[in-house]
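Single chain ahead, written as structure tokens, the form predicted alone.
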Amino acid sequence: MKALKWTGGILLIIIAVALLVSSISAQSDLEGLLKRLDAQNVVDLNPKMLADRDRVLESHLDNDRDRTLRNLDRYLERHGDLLLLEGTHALELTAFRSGPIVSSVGVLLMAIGAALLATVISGKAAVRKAALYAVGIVLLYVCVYVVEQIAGTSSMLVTVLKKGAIYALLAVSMNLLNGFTGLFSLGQAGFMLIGAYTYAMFTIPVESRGQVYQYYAGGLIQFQMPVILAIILAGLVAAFFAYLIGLPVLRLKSDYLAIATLGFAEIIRAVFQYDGLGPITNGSNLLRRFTTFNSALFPFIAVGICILLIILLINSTYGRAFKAIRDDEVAAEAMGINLPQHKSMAFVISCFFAGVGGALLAMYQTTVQASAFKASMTYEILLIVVLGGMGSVSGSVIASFLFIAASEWWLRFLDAETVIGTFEVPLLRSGFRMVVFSVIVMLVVLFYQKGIMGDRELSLDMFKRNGKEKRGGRNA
């Protein structure tokens, strides 16, 4: 079983660098792939047909992949009759526009490969399932990127992923604070708003500010910082606001924290929108031409990190100490926990995730303006938390792809008046998509009074118990 491990993996491995170096090739030679199609030198006679050329390579120059392939469908649709697109051409055309596709595979090959070898290298049962986790965190940020490359970066699909995966952390962040620790709190959008306007202020291009800041000559901020830095500063920003708001707020309890966190969230959106302020947050006017994304990777990779810190942090001592406080305070201060002390980490902590997380979604809009940070933001994350289940990481982040796609998407066509002959459906349009919704979020929540989830995670040994209790079920 060793010896074909073995060979599984170096062979799995040997096929993911040929195709990966076979993509990469394929992709960095299109100016040789152009040359080649043109064997009799005929753009060189034809002015319309150079410059239709010229225009596939400055796009693929730019690294604008999508506007690549519109110019390449355009050039042959065109002039394909004077070029060679049979043979080993039309093997190297098919390289180039699968070749996303293909280094994905490449990816997921060599991940499957290397979890083999480490399987073999070390017989520890936690390497194996370390390995089986990472293979499927690979295979889904493959789908992600394939999914994106077949549907396009404007499909409703991939726009789906990018706010879902947002969502994900800023739900998780809320559950760190209210299903892990047992803290009542609904100032996420106040810290939502700190970290996508300290992102949005610090990535603006000084070349631009002048039409951002028109109001106020500029602006006072006059540089501009790299993405991952701002993004960061937007989290420690937040955690700041956090812990100087902690230290009278934290003392409260239930009911009376969330209503002091929505009223700081409430004042923070009232005063970033003061004209006092526009030098620094222009007023009550948009912030836009920041650095934003493009691709549904950036989010998931990002949010993937924050989430996996998260994940860390629960199961450490910190972690334990956190439900402790959830499930008893006066057990645990009895125990040693420093109640204060640790109910300002988390706090603290979750809200560098929320600051984060709103950087994120500021990315996601392109634009920033306080009135969208209103309460009712607080509580569609709250209502994804309850939905994926209180102390469940899992259950959040699978309420918030469900609740994206379900209030975005899939329900829309409810809200599009519908006539069928002169015959015209009753209570089809505008605004009907969100009571079907409503409907559906009470069902869910009568059925499932613990969330999806419940308190539980998505595991491996949770599929294996499952196994067991039903072979263990036929047995008796």
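Residue numbers count along the first chain shown, from 1. This is a predicted model, so every value here is computed, not measured. Superpose the two forms; the largest set of C-alphas matching within 1.5 Å is the rigid core. First, how it differs from the form predicted in complex with its partner chain.
- The Cα position of residue 427 differs by less than 2 Å between these two forms after fitting on the rigid core.
- With the core held fixed, the Cα of residue 450 is displaced between these two forms by less than 2 Å.
- In the core-superposed comparison between these two forms, residue 327 has its Cα shifted by less than 2 Å.
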Given for the second form:
Amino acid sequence: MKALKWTGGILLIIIAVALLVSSISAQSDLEGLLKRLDAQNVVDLNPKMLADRDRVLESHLDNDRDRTLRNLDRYLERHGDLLLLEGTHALELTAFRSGPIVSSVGVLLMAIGAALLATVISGKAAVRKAALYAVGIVLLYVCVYVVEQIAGTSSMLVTVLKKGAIYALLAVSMNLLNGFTGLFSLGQAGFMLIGAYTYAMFTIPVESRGQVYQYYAGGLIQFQMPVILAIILAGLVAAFFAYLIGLPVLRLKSDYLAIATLGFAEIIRAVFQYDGLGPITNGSNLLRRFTTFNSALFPFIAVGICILLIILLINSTYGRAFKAIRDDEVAAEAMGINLPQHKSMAFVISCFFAGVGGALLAMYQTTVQASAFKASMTYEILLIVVLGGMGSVSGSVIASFLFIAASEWWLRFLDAETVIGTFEVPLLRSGFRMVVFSVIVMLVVLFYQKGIMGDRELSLDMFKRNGKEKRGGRNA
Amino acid sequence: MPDHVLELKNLTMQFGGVVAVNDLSMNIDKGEIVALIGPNGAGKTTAFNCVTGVYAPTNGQVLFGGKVIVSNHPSGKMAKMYLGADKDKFHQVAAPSPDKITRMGIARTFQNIRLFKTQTVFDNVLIATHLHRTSNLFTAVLRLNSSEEKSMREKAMHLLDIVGLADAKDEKATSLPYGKQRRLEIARALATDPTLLLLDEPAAGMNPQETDDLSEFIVELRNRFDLTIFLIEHHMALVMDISDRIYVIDFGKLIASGLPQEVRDDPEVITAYLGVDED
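Mind giving me the form predicted in complex with its partner chain, seeing as the form predicted alone was just shown?
Whole complex next, starting from this chain.
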């Protein structure tokens, strides 16, 4: 009986995923779908059919959904008997017709159904919890997708979501080192730069290299890597540099470590602009034309996987060792924790994800230039970590979306000179945004020192025990 | 004759011109509870720190189970400044870091409690099981080590049961009363699977009732875990009660050693340390 219900739940999930995937692919690939409907290539032989189909595609290209659907209906009505309208084709067609929102909601309902089923059959609290988290994550991704479909990929909201997601990864990776292991490093921008450059250098199409590396005869690298591999390589290269730098630098404590890593980031920035390395790094010129992403789902999925890995790490026995080092190095060592080994591990892992974040940032920006990776970028991320709470992953994630939204969007109006009637609003001019932003940050740090989350995490238990819980657990 | 569990040979620790531990030689046999006592600043904790690898001694050796684990002789600048004896006796140099010494089987507690402050009682003990892990980073992150994780948790819970803190397992370590924090430190040390347990003033800050409980508890631990215990303590009642033998140091130098009764009646100890004849 139990097995039956499990199978049911799993089937629902599989159907949900299949539906979502087919819905997404149907949206972007109507032409392919129409070709698949027509397995015998009758359209090419029948001019009338061809005209009807072209009308559908034309209106689709114009982004006129209503007209597309009308034309599609007419096409199917007139020539339906010649087309394959069963099985997966029918499913794809339905997905296209019902549109992204309806199919996303459908997916969501199915996910909830699957979770409820799992909850009902298994009395285990852990399973119930995992099911709820799974629903939460599905909900989040569906929301992102729907928002993107409604607001458009290049709208401000989606831009903030994309950048916010990438900054969330950067902040969480910095938090892993500064908040969870207690190593105060300021080298984030340097490792991001390494990641961004590694990614960019290896994904520029061979035919574009002549233009990008115009001063260096097309550069040395003459091949293109797949995106996923290049992103992982970006992390690995950053991690490798972190390992080398960590050997001498991790012997230093607190302030000295911060200064040394800050210095390293500045040196890296200079090295990447060095003319002698031009055939590889393009000197101080832009790197461009590498593969980027359109949909916000890409950074959300990539960042989601990375943050999931970091959370798994933090809650593993190694993560506990990191936290022990943060709390008391002497005691940690007396408990048999090898300090140099574990510090190096934390540093390398943090920098791996900084490198991956740098690669995603490069994709988001579509161009990369070493001079942009200044120390101020590290401070931005440090600010997010502090605002969110040192030692809280969810705090970092929340804070990065808030930070990006505020700095890119909500506070933009402060930069515009505004005239109401004949009254010119004082102070509002270019640059004022940063002043206000700094004041907000100061207020937060003065009156809300622990940040948004302190060292707690956002979880289901938090809502359940709200109020009952004594706030005694937050002493310094 | 079997090897001593712990043996110190001419251990000397000199900081600049100050000799904190001076030519200290002693030994502890299996199953014994041995106390190191002396007035404030006599060098007791420094001796502990030399054994556990926090400091590399200036001169002398530490043997654990008959094997030399720490060994040093004055060299460099210290060779000229050195004020102690037996300067050229030990040529071997060995100074393992504290984590390596813990892995050999020597665990300790701290005089000024050093718990992991932001962690729960349970996690404090759980962390100390990390050193015997067989999982690597990848298996741990990908949760391929669930059976090991489970046994780690069971062991931590078992130890909390023994020290009587099972009910407080989800509380923050620093929210416990002082006496319980000391017990938690002991549980944490036991989680590293030691054969020799070093207790640095375990009764400091405890009231008489708690101290009495602690005496029984230490003896019980020794029997239950087949431990050898080496402790520093100011609390004479406790020391006299549970120690098999006592070493007394003053200004870093050993001034007396022997059975509790002998030490108590030693005139030199009385003048140096006890002052009055009863606690």
